[in-house]
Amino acid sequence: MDLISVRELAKKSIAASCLYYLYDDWRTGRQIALGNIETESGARHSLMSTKDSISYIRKVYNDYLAYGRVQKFQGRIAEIGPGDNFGVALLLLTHGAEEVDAIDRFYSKRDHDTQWKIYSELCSEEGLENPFLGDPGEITLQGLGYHPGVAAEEFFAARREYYDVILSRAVLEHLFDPIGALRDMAKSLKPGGILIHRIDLRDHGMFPNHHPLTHLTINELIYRRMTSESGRPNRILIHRYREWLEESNLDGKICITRLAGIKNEFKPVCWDDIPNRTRNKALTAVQQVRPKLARNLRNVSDEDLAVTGIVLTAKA
């Protein structure tokens, strides 16, 4: 039985389930130790088309500059997990940002024909020449400082690199030290500069056809061994993001964008913004998981634990 089948099997069961992510947090940890970071995870724009690829990265795009409440981006940029696809880079690039450092833990495969077709369409549309030095791939796209294999904790840490803008969208849920990161971060910003990070709080697809709150049920330690190499979510909450900015001294927000129990997404509103009906939807879905919850997240608000999607923005 391939490694495949046994995952389907796995997502029977609760129980198999955190047995099978043990077995491949670990495995994940011995690739990683060999020098070995390639992933599928991140590698979106293989499946798609080019057309609906140039469409998602010109959406990313636009949703920083709204999340940032600015017309264009300048200076230098950190971009923590691009994936496969440096086309937000490009457009960065393009509209005025100097540089751009990409920062990111593991090396999403990807197809550098698709890739082509992408960044030579996106050019296109833009006007560019040739932006590239070579043949368009992230190696010789000019501006861009690619760092694959360096964790954002890590590459922030040990750099003294200032930015303008940092930015990330889905990356901080799978850091293994977000909130570390953020303050590593904030101390890499030059005075002015923004922090832009939209953070998925849900389990992206660990327990299918169970409570969309079970990961909120494992055990600490357990749960920290099934997801610490490979990246799966770190289980850090809205109430955390919250303390750290409180603490950070920087002139931010946190806006809400997904809820437990609600399937569809929403603009980033606050939480007294949000209908009642939907509010009290996610409410309930806390409520029926609540006495199964891991003991660390047991004295987390239900308004808190019903939180599944956030913006957070920060200005130096």
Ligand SMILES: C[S@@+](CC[C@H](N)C(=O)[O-])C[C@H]1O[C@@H](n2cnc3c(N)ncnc32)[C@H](O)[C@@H]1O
Second form
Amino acid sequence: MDLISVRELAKKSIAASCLYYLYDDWRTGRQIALGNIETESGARHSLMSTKDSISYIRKVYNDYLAYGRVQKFQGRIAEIGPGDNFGVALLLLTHGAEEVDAIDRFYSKRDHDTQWKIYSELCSEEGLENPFLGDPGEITLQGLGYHPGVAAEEFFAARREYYDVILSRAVLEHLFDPIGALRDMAKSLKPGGILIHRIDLRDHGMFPNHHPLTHLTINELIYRRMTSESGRPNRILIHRYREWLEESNLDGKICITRLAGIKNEFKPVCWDDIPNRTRNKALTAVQQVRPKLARNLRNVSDEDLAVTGIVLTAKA
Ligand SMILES: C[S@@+](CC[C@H](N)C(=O)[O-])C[C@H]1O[C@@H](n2cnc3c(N)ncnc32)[C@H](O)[C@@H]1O
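Structure of the form predicted together with this ligand, please, following the form predicted alone?
Once more the chain from above appears, this time first in line as the rest of the complex follows.
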């Protein structure tokens, strides 16, 4: 039986799923130790048409502008966890950035023909001559410094540079120490520099046939062993980001984009601006798992447990 069939079998039971994730996390840790950093995580574009890839890249870029409330980004930028494509970096560089550092603990699998089509189309839409020094890709894009195999936690602790902007999308939930990394990112900002992180707090399909907050019921130590090497969701929730923001010297805010038990994402808002009906549905979802919550989450409020997506912005 191959690993995929084992995984399919395990999905049926929470305990079996946990055993699978414990094994898979250990296996990934060994692979990383041996220098194999290839992953399916972030391999988004191989399954998309060129048109859909371009729309996704433009959406990510435009969301960053909207979250940062700016017309364009300038100076030195760090993009954490770009995944398999560097179109966002290309747009940043085309519209004002001097340099972009792309930092990724893993190497998301990518198909070079697919990537070539995306870069060619993006360059043609942007009226760009040729920003690449050779075959289009992350190595040849002028102004891009690519750092595969370097965790954000390590990169910012080593503080190679100071940045005007540090951004990420769907990444901080995969870090093994997002709060430590944020502390170091704050120290890596130039005066007036900004952080923009969009964070997905859901379980990323870990327990697909169960309650959407099932991952919050797993014992803390076991959960860590299931997730820290493989980059599965770290279960750091909104209250931890809020505590970090309050103790930082940054001027920032956290807006909500998703709630438990609510299918669709919404534009970033604060809790009070979410319709009562939506909030109550999410609070009911929390109450269903509250009796089984992991010990370290029992003191967290229902409102905080209900939040499954946020945008964190902060200025130095
Ligand atoms: C879900 S993908 C998101 C990719 C891309 N930002 C997007 O929106 O499509 C998560 C990315 O975070 C990266 N990642 C996971 N853990 C990391 C860490 N500790 N430091 C830096 N990057 C990490 C993964 O390799 C992957 O590229």
